[in-house]
Each structure stands twice: as C-alpha cells, then as structure tokens.
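The chain below stands alone and is given in structure tokens; this is the form predicted on its own.
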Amino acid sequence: MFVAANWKMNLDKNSIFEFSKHLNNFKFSSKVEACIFPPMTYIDYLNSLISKLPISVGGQNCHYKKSGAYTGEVSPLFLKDTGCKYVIIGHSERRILNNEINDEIKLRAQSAINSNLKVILCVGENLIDHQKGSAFKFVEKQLLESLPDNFENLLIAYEPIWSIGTGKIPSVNVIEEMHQHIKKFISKKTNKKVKVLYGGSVNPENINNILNIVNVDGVLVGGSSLNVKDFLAIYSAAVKHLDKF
C-alpha cells in the first residue's frame, strides 16, 4: 500500500517545519509506504527534518536530460543527489499548463528510471472524454505513448482530470474498472504487472471507500496532504485497511 502526498506549489519553509513536527511525533507502520513531494526548493530541507522517519521524499517533475542548457528545469540526477526516491511524471497540470506531450513524458520517465528514481506516471481522462464514454481509449493512448521501455520501478496513478481539486470522484465501479483496465492493458502489452494508485480529490472522508475498491494499490493525495492531520488520517486509514487482512 502506498500513500503519496503531492504538495504542488504550496507550503513555505515555516509551514514545512510545523508539518514535520507532527510527523516526528507520529508512529508510522512498516506496512504502508509513504512519500511526500514538496516544492523543489524544499526537498533538501524536508529531507533533513524527516530523515529518521520511514517516509520518502520525491520530486514533482524532472527533465529528460541529465544536464545542459535547460533554464528552470531539474535533472533527475539532481533529485537523486538531494535524497529523492520517487518522482511524479506526467501530472495533468504539467500536461495542460506546460504542454507536456506523451512522447516527452516517456523521455522524462525513462531518464528518471535510468537515474535510479522510482516513477509515478500519471494518466487520466478529461471531462469530455469521460462523458463520451471514451475514457479507456484516452488512457490507453497515454499509456502506449508515455510508458518507458524499462519500468520495473514504475507505478501508475490514475487521476481523472475532471476530479482533481473539484471534490468530485468517480463511482466505485468506474475506479475499479479503470484500474483493472490499466493493469490488464499493461500486462497484455508487456507481460508485466504494475501497481495503480488512485488520485483525484482524495480526503479523510472518502479514503476508506477508495481503499476498499478492488485493484487500488494506494492513493496520490493533493489538497488534503497539505494539512498534516488530514494526511495522517489518510495514512492511518491505509494502515487499518491492511490490518483487516
């Protein structure tokens, strides 16, 4: 079970310090893996505050080149050098706001894996494709064009674009069917298994329902991960879910 916290462009240095104090007073479980993705400028700082905890730190993006004249970009080697274990690639906000296309996302994911980072590759349909009933085809195209060649160190995050930050989440059946479809599609194409996280308005109120869905291997949390009590409530729900088995 995996709980990923994507802070996006939120929380300053003082907020991170206060957040980490609560983390250091919390008893974590070996059953659930957790990773926090802070703003790039605070990766080192957060890592120093929680270095004794069983929580990984990750980057929210990386470039497909390891060095060069790419102003404003971040090398996967630099992420690794600052203590990152994971990196998020292909988040819908990057796809939309930064015009990242599937081919480029594939290069970024492959470069990250080649730099010994684990990748969370995001896929998900927009509202139009969801309403047209073409979500499966939309996600298939994303996977076909953005899956790296070597992906033993890869997780997929299904994030329906229309659900991110809206408070609306797909039905239990929709999430279960999409996760199953992703796993079957990848297995058919590559003969490999992959874990699939759900992301999109995950919060303490709906976390139990989400974790009870078949084929959900964890969650990628946005807004609710900015509040330490909410984040720990989601983490605790994941631990309790595993304790049932």
Contents of the next structure:
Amino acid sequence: MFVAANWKMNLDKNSIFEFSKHLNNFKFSSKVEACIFPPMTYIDYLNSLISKLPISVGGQNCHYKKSGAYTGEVSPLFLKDTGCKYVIIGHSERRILNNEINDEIKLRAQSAINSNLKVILCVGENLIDHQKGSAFKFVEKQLLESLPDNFENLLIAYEPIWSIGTGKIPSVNVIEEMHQHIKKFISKKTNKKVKVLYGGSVNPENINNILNIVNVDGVLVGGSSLNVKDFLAIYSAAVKHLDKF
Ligand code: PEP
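Mind sharing the form predicted in complex with ligand PEP? What's above is the form predicted on its own.
Following is the full complex, with the preceding chain placed first.
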C-alpha cells in the first residue's frame, strides 16, 4: 500500500518546517509506504527534517537528459543525488501546461529509471473522453506511447483529469475496471505486474471507499496532502485498511 503526497507548487520553508513537526510526532507503520513530493527547491530541506522517518521524498518531474543546456529543468541524477527515491512523470498538469507529450514522457520515465529512481507514471482521461465513454482507449494510448522499456521500479497512477482538484471522483466500478484494465494491459505487454495508484480528489472522507476498491494499490493525493492532519488521516486509513487482512 502506497500513499503519495504531491504538494505541487505549494508550501514554503516555514510551512514545511511546521508540517514536519507533526510528522516527527507521528507513529508511522512499516506496512504503508509514503512519499512526499515537495517543490524541487525544498526536497533537500524536507529530507533533512524527516530523515529519521520511514517516509521518502520525491521529485514532481525530471528531464530525460542527465545534464546540459536545459534551463529550468532538473536532471534525474540530481534528484537521486539529493535523496529522492521516487519521481512523478507525466502528471496531467505537466502534460497540459508544459505540453509534455507521450514520447517525451516515455523518455523522461526511462531516464529516471536508469538513474535508479522509482517512477510514478500518471495517466488519465479528460472530461470529454470520460463522457464519450472512451476512457479505456485514451489511457491505453497513453500507456502504449509512454511506458518505458524498463518496467522495474514503475508504478502507474490513474488520475482522471476531470477528478483532479474538483471534488468529483469516478464510481467504484469505474475505478476498479480502469485499474484492472491497466494491470491487464501492462502484464500482456510486459509480463510484469504493476501497482496502480488512484489519484483525483482523494480526501479523509472518501479514502476508505477508495481503499476498499479491488486493484487499488494506494493513492496519489494532491490538495488534501497539504494539510498535515488530512495527510495523516489518509495515511492512517491505509494502515487500518491493511490491518483488516
Ligand atoms: C494530483 O494532482 O495528482 C491530485 C490527485 O490532486 P487532487 O488530490 O487535489 O485532486
């Protein structure tokens, strides 16, 4: 079970310090893996504040080149060097706002894995494809074109774009079927099992319903991860969920 916290471009140094105080007073379980993705500039800082905790830090993106004239970009090697374990690749906000296309996302994911980072590859349909009933096709194309050649250290996050930050989430059936579809598609293509996280408006109120869905291996949380109490409530729900088995 995995809980990923994508802080996006939020929380400054003071807020991170306050957040970390709560984390350091909390009893984490070895059963649930957690990773926080702070703004790039604070990865090192957050890492130093939570170094004794079983939580990892990650990058929200990385370039496919290891170094060079790429102003404003970050190398996967630098993420690794600064203590990152994971990196998110292909988040819909980067696809939309930074025009990242599948081919490039594949290169980024591949380069990150080759740099010994674990990749959370984000896929998910927009509202139009959701309404047209072509979400499976949309996600299949994303996978086909952006899956890296090296499947070790790869997780998928199913994040329907229309659900991100909107408070709307797909039905239990839709999430279950999409996760199954993704797992089947990948195992057919690669013979490998992959973990699939759900992302999109996860909060302390809906987390139990989401965790009860078959084929959900964890969650990628945006907005609710900015509030430490909500983040820890989501994490605790994941621990309690596993305690049932
Ligand atoms: C995200 O952006 O990855 C996300 C899941 O955001 P939110 O939880 O705010 O919908």
